[in-house]
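Starting off, we have a lone chain in the form predicted alone, written out as structure tokens.
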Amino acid sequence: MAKKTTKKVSQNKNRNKKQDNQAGEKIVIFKENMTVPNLAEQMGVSNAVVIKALMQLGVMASINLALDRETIELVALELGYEVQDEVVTDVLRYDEFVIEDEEKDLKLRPAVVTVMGHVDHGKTTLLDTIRKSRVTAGEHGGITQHIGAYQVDRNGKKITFIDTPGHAAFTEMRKRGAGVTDIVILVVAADDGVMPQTLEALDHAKAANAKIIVAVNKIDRPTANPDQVMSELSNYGLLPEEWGGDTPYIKISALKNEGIDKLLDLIDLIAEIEEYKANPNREARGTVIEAKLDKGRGVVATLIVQSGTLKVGDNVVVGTTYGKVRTMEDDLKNRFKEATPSQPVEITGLNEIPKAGDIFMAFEDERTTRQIAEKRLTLEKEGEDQAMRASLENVFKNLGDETKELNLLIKADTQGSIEALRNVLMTIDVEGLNIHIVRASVGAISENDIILASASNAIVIGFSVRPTGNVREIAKQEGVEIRLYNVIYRVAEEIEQALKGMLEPTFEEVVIGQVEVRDIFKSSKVGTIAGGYVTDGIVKRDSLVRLIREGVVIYEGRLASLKRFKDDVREVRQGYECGLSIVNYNDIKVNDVIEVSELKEVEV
């Protein structure tokens, strides 16, 4: 199947070449990331000629500046050239193929709907209600940590839903969600209104050229004000249909299942009007929504098929990895032998964990897929090395010797989490300081990670993963710091604060001594005074204490006084007697044990 496709695209290129010759070769082929030298070479002129043309257009461009299509068109027009898009024929760039199917081959497919919105505005509850199952339990910080994709069957028609995270730290995930979607449901709480994350979601929806439905949620709240939401969003181009605009607004209560049927009816109506279509009878192609490493099943990837039909046994290239589809199932663990356009499936059989957002494509045999994946990986590494050399040169050239670099090693539960972490960490901007990620991979923190972090002088960031006791011990020996998180935005907050020297000190409680109560004295001024014997460690004045009776903690507080005989003292060591009292607590008895501790600052 893939060879036929390539042949078809090659014919298009040959046809373009013929047109170029007929036009006297006055054509510029537009490619992504074209620079001044690239453009000059195509037009057969010097770099200076192109730069002069740019200056006349008011664009101050350096030699290595990537030019957008609009700018290239203006320069080409100025110099008498026509711009045409590049026709990709290299199978290594399969993810850039643009293949036009004949109308007779296209079949109707389900609409792909992405749900977006600000955190806590009810996005996940809406999806809960639609799916008739609960998925919010276990999420940290009330934020959906991972992208999920699934289908619902309604009146014989299917709708595919993509759930994207709601916090600003997940912008990159949200982009991926909008990249494969037809309809965006923008969830806005009627009692909270438009928030910054709402506007971010709106930007991504517009960029994806998707139809937007605004779901005004929480209308059951006493403070709900749907008109205010409509008024605010009207300022951003979402004028309600009932006010003469073209944006549908549906008032809902996801928690009480109000307005959900109207919302689904509207999705069905839009799908019917737009007639979303794809060709199911060719090689499968689509996008990775999520990927992770499962202890029992190996690499597990959630895909959405966008065209063609994916079958069990198909050989696929996914980004820079490959494999043969071994199993295929939906989010309810129902098994499938094939998946058609707009269908999300979870597959096994890939050799490595792909990146969320990678394009996959099926090819005829395993040898082809392996060769394509290996070559793409080589090219990617070469590109990364060049980018790294360029960035380091810029750093040393522009920032001088005062520049410092923070090295991070990231381990996370899924590839989607890694991409979100990368995105949010790269937004941190502290003058004179750079963040460098030495490794980012899925899985538990291992001994090898600690060794690499030690050699790289890096901090280990663990997201929803934990090190074993042995790994912790090695980290302690190597002097490697491990920071563990469950909410992505906290990573950014703490790293940025640390970079700026604003991180508040972290304290941990350390037990320093133990006192056995051997006698009790009553004082009208002080209350109960315990006569004790220091059996272990040391007791310090103003220490934190736990009163333990028969192995059970009875009270936690602080020492009010510490004496040796009649004298106040700062501390009493093991093997000595002392008198002590506890702040605002008098129920002390003979044979009680008082555990003494203090707060020590944890070094960062």
Second form
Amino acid sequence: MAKKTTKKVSQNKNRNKKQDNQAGEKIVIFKENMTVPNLAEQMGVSNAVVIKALMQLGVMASINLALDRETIELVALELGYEVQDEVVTDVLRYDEFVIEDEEKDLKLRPAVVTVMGHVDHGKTTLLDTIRKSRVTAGEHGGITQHIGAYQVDRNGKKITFIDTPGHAAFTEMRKRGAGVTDIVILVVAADDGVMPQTLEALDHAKAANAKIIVAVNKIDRPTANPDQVMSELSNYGLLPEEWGGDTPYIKISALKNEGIDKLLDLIDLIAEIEEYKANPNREARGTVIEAKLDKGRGVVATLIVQSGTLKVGDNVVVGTTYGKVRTMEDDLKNRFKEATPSQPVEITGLNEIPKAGDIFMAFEDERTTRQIAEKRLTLEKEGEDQAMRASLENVFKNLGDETKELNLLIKADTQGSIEALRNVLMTIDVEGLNIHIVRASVGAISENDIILASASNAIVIGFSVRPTGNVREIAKQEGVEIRLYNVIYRVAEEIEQALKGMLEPTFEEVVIGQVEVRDIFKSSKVGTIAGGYVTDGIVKRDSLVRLIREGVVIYEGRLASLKRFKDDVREVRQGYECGLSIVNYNDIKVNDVIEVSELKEVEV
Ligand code: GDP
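With the form predicted alone in hand, show me what the form predicted in complex with guanosine-5'-diphosphate (GDP) looks like.
Shown next: the complete complex, the earlier chain at its head.
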């Protein structure tokens, strides 16, 4: 089943600014990825006070790492504050809203199904066969054009199929909390067996919490060996129902249209049991499946509605773009004016091409959608969303109260190393904590690994392998930690330490330069820009900064921009002038000193 992404929309406007409420209570509002400076600011104390409190609790916190809720509660309590949950009311973060519907408003919706599997095992053929099966003669000729999503109608009940080209698109959607898919059909060719992408697809499906059906395809082939597929997949936790397990296997020939009815019956049955529901009577919200530019029609986006009803004429924000829904049609070019939950639609009317996985939501008027989209675009550019997601330390700390689990993604040189690693990891026994391996496979660390790790909040363990090409860069952007080893016991040792919460930070902050502020410019677009002179060392575009006024640290954060004259630059050295601005901070003054630092990886 798809992860619940619904959140509460409330009118409570007093988030973030907590100190004393009317009743005089001292309150800290908890947000994800809160760091020492965020916490200190809310309580009106200096970072040092928070760090001291943390040290008394035995936590060595580095300033930019996220603190978990329990730690925040303990620190807050120490200083006489109570911790409450953040209620997201900021429309700019509409994609994080929690929508809470009353049970009585929820109506049954069709199941949403994704087909995944190894290349050439028959995904496209299966999607085409299912699609053709419902088209009555004369309705639409040969269906060959690519479609992102469609529905089939069986006995008055619908099923939605979405085509996520490649697993990366699926993961991308899941990573953004889209949780679109209820059921994954894992296609495995009976004459080829379990292949690398089969396992990759399985990892993704499991991580998305989707119900898995295995479709053993190409059974018409003389060399087909379905039992082999079943026994291979049993080793990966998919024990067939007929062997006493709980994974349904259906033998099919996508090409010859055999077993397809059985497959659809099974989906109907699962939908009946699971009772997938949504509220159709609210503002529309859902996810982009794919989008492109069409010569005649402009931006064309395939969306799936997840709650509410989308109507022609609705004003929508989609990620960082917006528009008014001009036309809506299905894959057969039937036009309609309204789309309800689980319904996929191709719409026109957006201003820019959104990304697969972007969340859309309808708002009351065009002005609102334009403002939200534009502001989101600026924020995205500033890179504000790049919270550090997974360092061994904060992954561990982010574990909620109940889910005490450390996710690992293992890449190694040989299957033997993987087995050895599994074995030593199994021996780690820290009470109440689990190690969960989201993927373990042979080969270099790839971009796909990083995407999966990011989506599952996992740490990547590389054993006698290295990341390929620009994978390190991607890992950095995604905030995924890669740890490389070539001695097995070291892995076990460090993971155990991490689980026990004893691991030292893996990054150290190193001061690399100093800038003196000599001039201030105000810009309505970017806020305050400081004209400065690098008195010492170097300042880099991605530096961390500490603003010092008369010897006192006033603010800590990171650079939003760095310029030489009018040009954006990556770095400026000692003896040169530069222009800079700081993320979320505008109160820079002449004579302020900016201490510049960067995080250096500590050898493991
Ligand atoms: P995809 O890469 O997973 O989308 O695989 P395709 O659907 O493109 O299929 C790859 C090849 O396998 C094509 O040549 C199909 O015609 C063939 N194929 C797909 N399903 C079957 C099947 O059930 N039986 C046989 N014999 N061939 C199939």
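Numbering follows the first chain given and starts at 1. These numbers were taken from a predicted model, which means no experiment stands behind them. Each form is matched to the other, and the largest set of C-alpha atoms that superpose within 1.5 Å is called the rigid core.
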property: Rigid core superposition, N334 Cα moves 2 angstroms or more between these two forms; result: no
property: Post core alignment: K476 C-alpha displaced by 2 Å or more between these two forms; result: yes
